[in-house]
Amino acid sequence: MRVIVIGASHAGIGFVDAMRRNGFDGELVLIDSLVGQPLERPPLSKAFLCADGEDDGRFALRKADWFADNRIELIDGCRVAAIHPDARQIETASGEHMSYDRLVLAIGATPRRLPAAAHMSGVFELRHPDDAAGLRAAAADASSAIVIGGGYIGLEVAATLVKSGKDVTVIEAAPRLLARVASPAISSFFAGLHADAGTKVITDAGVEDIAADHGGFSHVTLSDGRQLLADMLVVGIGVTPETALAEKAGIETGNGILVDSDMQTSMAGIYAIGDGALQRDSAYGIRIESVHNAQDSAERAAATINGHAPPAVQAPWFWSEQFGLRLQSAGIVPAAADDLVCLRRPGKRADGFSIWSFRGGELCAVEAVGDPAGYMLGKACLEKGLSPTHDSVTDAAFDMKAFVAAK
């Protein structure tokens, strides 16, 4: 059997790794549009931006010899232009046709762009290693930066730039930071953390215009008329799933490439994994953009194709690191829920805590800052379908570990 994988980030590499670990002996071909060794994505907004660039290989997803040792053919710098499902072939931009028995789409998502900043130098997005390398080079000569977008990526970049001595302003259109992904309590905590570090945070603010001077970024004009000047602009306003290749091939899409619980698309023999895939029967009803989802969906597709047992079901989990503090979260905080109740539980470590979010009496998410034990217990509750009472969550003396173990 010959399996071709399009996309060599966390999902694509996780898939071929799972296939070999579970005894698959057929051909594995991994195609990536980017040139060079595939790198980890989470460090791109953090440690990568601080690195000197001479040893970026330490961020590699796998060492170079891993591909050869596992008989995985890695083809980099190759763009796939079309899928021909009837012939079970893909066509590259250079016109080459490659046959497959199974095809896995791990093509991810693309950063949303601001039309006003198109083709303007000094403006950066952050998705790929090349994006991060460009941002890092520009930051070396900059003293100030504006970040549009107060989600995880925007705040991580802002924290990294502030730590390196830059004057940073974060602009967020929503009334609070992390509005789409975190509870109000966590939003407030990180807003305070950034303010204490010197980040200027502006929420509930629209961007009216992005101006250039001789082709290079100059300033941002907000909807209230304020003008903010900086040496560079970082845009972090979310991503759009890559669906064009699938749509062209007649594969069903809708805010992602639609798949079933086995990661099978509407087209026989074709699977989709990672940020660009959306499970039709997902309990959460949304695409989940995370390293965990990339790895989990990769393992599930591998199990389906290879015939081995799929991984155990886990609650979706995420993490972020800003100013040396790590946020760990499990589950999904409903973005718009009138009946959301968020309760704070003190952690075992000094200043550590967790936020437990409920809809009615049902636990839906746990977010922990400096409290790995609280995170693990909350995650276990979610995976076992347990919902402790509101009073037990806020009671530091309540033995949550015993509560989880008894069920």
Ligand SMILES: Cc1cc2nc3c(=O)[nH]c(=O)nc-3n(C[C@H](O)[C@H](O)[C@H](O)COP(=O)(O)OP(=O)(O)OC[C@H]3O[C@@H](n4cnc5c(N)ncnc54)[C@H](O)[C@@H]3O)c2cc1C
The other form holds:
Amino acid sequence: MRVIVIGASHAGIGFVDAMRRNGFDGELVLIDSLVGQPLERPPLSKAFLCADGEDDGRFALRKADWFADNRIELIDGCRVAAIHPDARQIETASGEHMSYDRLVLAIGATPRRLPAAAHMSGVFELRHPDDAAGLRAAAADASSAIVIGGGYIGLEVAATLVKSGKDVTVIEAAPRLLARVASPAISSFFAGLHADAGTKVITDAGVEDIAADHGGFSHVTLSDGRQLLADMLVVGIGVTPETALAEKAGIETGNGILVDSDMQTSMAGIYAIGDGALQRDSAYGIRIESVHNAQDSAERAAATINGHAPPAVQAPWFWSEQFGLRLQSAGIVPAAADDLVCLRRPGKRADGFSIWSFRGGELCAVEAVGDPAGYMLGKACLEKGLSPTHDSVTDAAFDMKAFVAAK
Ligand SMILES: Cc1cc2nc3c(=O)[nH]c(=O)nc-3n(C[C@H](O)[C@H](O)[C@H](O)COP(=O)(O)OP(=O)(O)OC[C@H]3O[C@@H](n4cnc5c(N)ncnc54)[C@H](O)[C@@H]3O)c2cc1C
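Okay, that's the form predicted alone, but what's the structure of the form predicted in complex with the ligand?
So here's everything in the complex, that chain up top.
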């Protein structure tokens, strides 16, 4: 059997790895439009940006010989232009046809762009290693930067640039940072952390115009008329899932390529995983963009194709690092919910803490800063369907470990 995987990032590589671990002995072909060794994405807004560029291989998702050792044919620099489900073939941009028995779409998502900044030099998005290398090179010569978007990626880039001595302004349209993904308490915590480090943060701010000088970025005009000048602009305003390839092939899509809990699309023999896939029956009702989801969906698709039992369901988890502090979160904080209750639990270390969010009385997310134990216990509660009382969450003396173990 020949399985072709389009996309050699976290989901695609996680999938071929899981296939071999499941004992699959057939052909595995991994295709990606990017050139070179596949690299991890999370460091692109963190360590990669301050690395010297001599040894980017240390960010590799797998060592170069891992592919040959596992009999995985990696075809880089090759864009898949079409899928022909009736013939069970894919077609590359150069017109080559390749046959598959099973096809896995691990094609991720594309950054949202601001039309006003199109074709301007000095404007950067951040998704793939080449984007990060371009940003890193420009930052070396810049003394100031504007970041549009106060989500995790925007804030991580801002933190990295501030740490390297740049004058950084973050512009966020929502009334608070991380509004779509974090509890209000975590938003305030990161706003304070950035303010202390010298990042200028402007929330509730509309961007009226982005202007260039001789084709290069010069300034942003806010809707209140303020003009902000900087040497470079980073746009981190979220992503849209890559659905065009699937749609053209007649596969059902929505805000992602629609899959069932086995990662099977509406087309027989074709699966979708990672950031680009949306589970129809997901308890969360949204696409999840994280390394954990890429890995988990990859394991699920591999189990399905090999006829194995699916892996146990885990609470979705995510991490971020800014100014040397690590946030770990499990579960999903609803973007807007009137009945959301967020409680702070002190951590073991003096500066560590976790925020436990309840919706309709049920625990829905735990976000921990510098508190790995709080994170692990919160995640265990979510996975066991446990909701500790509000008093026990805020009481540092309450034995949460025993509470989890007893259930
Ligand atoms: C800067 C940054 C920081 C992040 N930090 C964190 C973090 O701290 N923690 C965390 O959990 N998550 C983080 N994430 C999110 C995480 O990296 C993504 O969830 C993960 O990369 C998703 O993997 P994926 O394989 O689904 O998609 P992607 O990583 O988007 O990969 C898709 C691949 O498919 C290829 N492709 C697409 N279309 C085609 C085609 N037609 N033909 C051939 N190839 C194609 C692309 O070239 C790409 O390599 C971060 C992401 C970024 C960008």
